[in-house]
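Have a look below at one chain only, the form predicted alone, in structure tokens format.
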Amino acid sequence: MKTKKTITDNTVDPDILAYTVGDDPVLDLALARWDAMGTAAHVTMLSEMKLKKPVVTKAEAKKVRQALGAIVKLAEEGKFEIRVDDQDVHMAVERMLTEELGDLGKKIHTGRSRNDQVAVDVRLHMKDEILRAESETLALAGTLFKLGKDSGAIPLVGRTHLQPAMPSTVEMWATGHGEMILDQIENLEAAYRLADANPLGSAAGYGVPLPLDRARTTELLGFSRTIHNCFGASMARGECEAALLSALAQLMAVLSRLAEDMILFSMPEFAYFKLPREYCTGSSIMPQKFNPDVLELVRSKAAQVLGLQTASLSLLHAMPGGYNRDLQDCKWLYMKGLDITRTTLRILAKVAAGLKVDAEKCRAAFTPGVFATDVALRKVAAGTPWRDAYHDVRDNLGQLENEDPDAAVALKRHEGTCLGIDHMVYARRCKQLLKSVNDRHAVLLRKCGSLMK
């Protein structure tokens, strides 16, 4: 009895095959929809190529697209499978199309390499994931803006070097962290723009002797531009992943600082904030403990994403031009980075939404020295030269004991200070960004759906 010949080379030593295939059969499940989308665009373009005898007719292309739609549905239902002998999502999709459509399924790889195929899949997947991450970033920033607005001008000791410094407010603290997080969308957008370029048609990095219409697949897939140079399109793989990991690492560093503040300010010695009990873990030996483990893990996760970024750049730095199999490992790195970051964004939004502020503990933390700079500046406003006012206050700190935290923050009204937080600035930015994210995501998903018809 003859065994059915697989699409891929089945003469490779099993150990070598397992080593080179790696985790692709699992990781590539996340790419099934995007592989189908890329294939649908490619087969549509093939059916429109100006040849004496078409590689694929328009009627055949429609059959392929419909079959691809069925594969996407299987993937959405968790029924799509990548076999070991498939090696990856590309060969799994081709196998299923060949089983369904016979020789027609064998034509879909015409003019393609798995190099440009995976590059397309990854970029489409990245666009989808980045937009989702941006939406979650906006949600966390919005939670912090709400916390700040709800807390208002509750005085809070502002610190430098962790030492008491100047009067601030809970509102400044919360919205300051929120604005830093919101600003990280700029880095995610830079990664998005880099991913929003079409490598399809570059094949193995050197093009093919067929009249491929690369602009057509760019249009069908919704990319903003085509990577012009085929060799450059091949080499751009890995750079894209590293750029995304760089943006994720910077975002995680900002999130880690927020987590650290929450840990410090919820300590009994500070007690400005109280963490929700349901988000704290206990001790196996100490009955009284409610530990901020989840926030401590944010710090650990930030270190992990920074490590993933370093791994991606280390992987690339000594690689020669053209495709190299090392690039396969970039896939796990960026997918893991996305998973950690997106999960952290959602977790921190829950913790921030449940944070309780103890206004009296915040006020009780003020010591006379916290008012020193403000009092010196009041002297300046009355006509004393700054350096004289500075020395006068420094030498008479005991005279500051009757200063009032609420009165101090009430005097700080310029833009961005205690009573100068304009929540409409944040509202407008969030609204504009959310609209942009939602609009682009809708277009991406609509393009994907329309190609499967």
Ligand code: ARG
Contents of the next structure:
Amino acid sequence: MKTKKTITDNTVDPDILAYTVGDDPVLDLALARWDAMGTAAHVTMLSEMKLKKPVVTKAEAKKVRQALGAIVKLAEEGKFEIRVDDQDVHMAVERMLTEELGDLGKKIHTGRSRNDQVAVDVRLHMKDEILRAESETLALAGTLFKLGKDSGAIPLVGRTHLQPAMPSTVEMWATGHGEMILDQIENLEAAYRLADANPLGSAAGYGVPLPLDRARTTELLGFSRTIHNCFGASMARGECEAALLSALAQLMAVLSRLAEDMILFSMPEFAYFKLPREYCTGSSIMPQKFNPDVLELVRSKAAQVLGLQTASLSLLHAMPGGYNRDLQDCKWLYMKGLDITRTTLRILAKVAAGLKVDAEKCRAAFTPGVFATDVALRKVAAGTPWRDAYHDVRDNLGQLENEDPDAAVALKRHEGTCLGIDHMVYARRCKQLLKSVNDRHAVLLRKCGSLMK
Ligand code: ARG
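The form predicted in complex with this ligand is what I need now, so please give it after the form predicted alone.
Shown next: the complete complex, the earlier chain at its head.
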């Protein structure tokens, strides 16, 4: 038996080939294990298909699965190689299986196209990555909750329009950011649910004249549902990527606001916070400088992820139905978005854990105006209607005095205000989310391992 050098035709002009292959030989390395998983499920399903003459027997399917297991091992050791000739991971895996198993390797693509193959790889990869991103999001939120808890009721000037507004606490600031970050998991979960559907068996987007059991691969791969319509399954490529990028862009915008607050409040003019020296970077000319470059880059990365989201939608919006090669370019967009966001989550957790709070600077920043609303509310307590109390204070702003910020903070006790932050609310939510993330991740990895036997 002779194996041709390339699996499809090898008549393509080298420049054209290189342009169309793009960065797939590198990017697709991240898909190797998921490609093997998809192929293991497909070949198992093929071996169970009721045909007069089986495409592959159960014993052959087992051989393929074991060879796929060896390929995954190679990938884990960094020894899996995708050549430009292969074009992508799918054909590299088929080439290796054919080198290893001869004619049997040539059968694995029966009833399948690279279109449904890459779609399934991307979805499995996304499920894995989203769960990892969610646990990093939880870790960052947890760090902020701890910062809040540890700083207790240190008074902080609450601001609106950046102007001094009302008494607040460092705890309310830190946990407020933490809760907003935690909420972002809802968007990631929406992207996860969209990704958690099986496109395999849609082939090139129109199905095949073979009795494929699509529900079977859905079950083997652990997807929650099958994308019913084969044409729809092919069109859904890219949509998942865009949905994920939208969740990532929004998360990054939230992270960027946290970074911005930290930059602002660690300016010497505020000095509420101090970044550890080793987290700051210097200047080549100004010896006194300790700059928060790391946080400035969070802002710029947020802009980049928004750009990636825009790119994904721009790429999709005018594309005709069915597979088009444009879709290949969705791959680096979502992979880059994930990479930037996950790195940012980890770096911010480190910065937040190292942030030092200067309680005295926080207290010293209180000015009489910060107590104005509280003064008006004292008049209300003495029987003055609110609007009259408001005007009384506004007409006599010069008479406002600086008060004790700790005492002011101590009076604010209803749910979610200064002394009304209930850490159990956060602990319960984090525990529940972490369990759900870990459970799903364990199932995904277990399914992947057990399919390769
Ligand atoms: N690398 C390709 C992609 O990501 C695989 C699918 C190629 N399909 C095709 N019909 N040319 O889109």
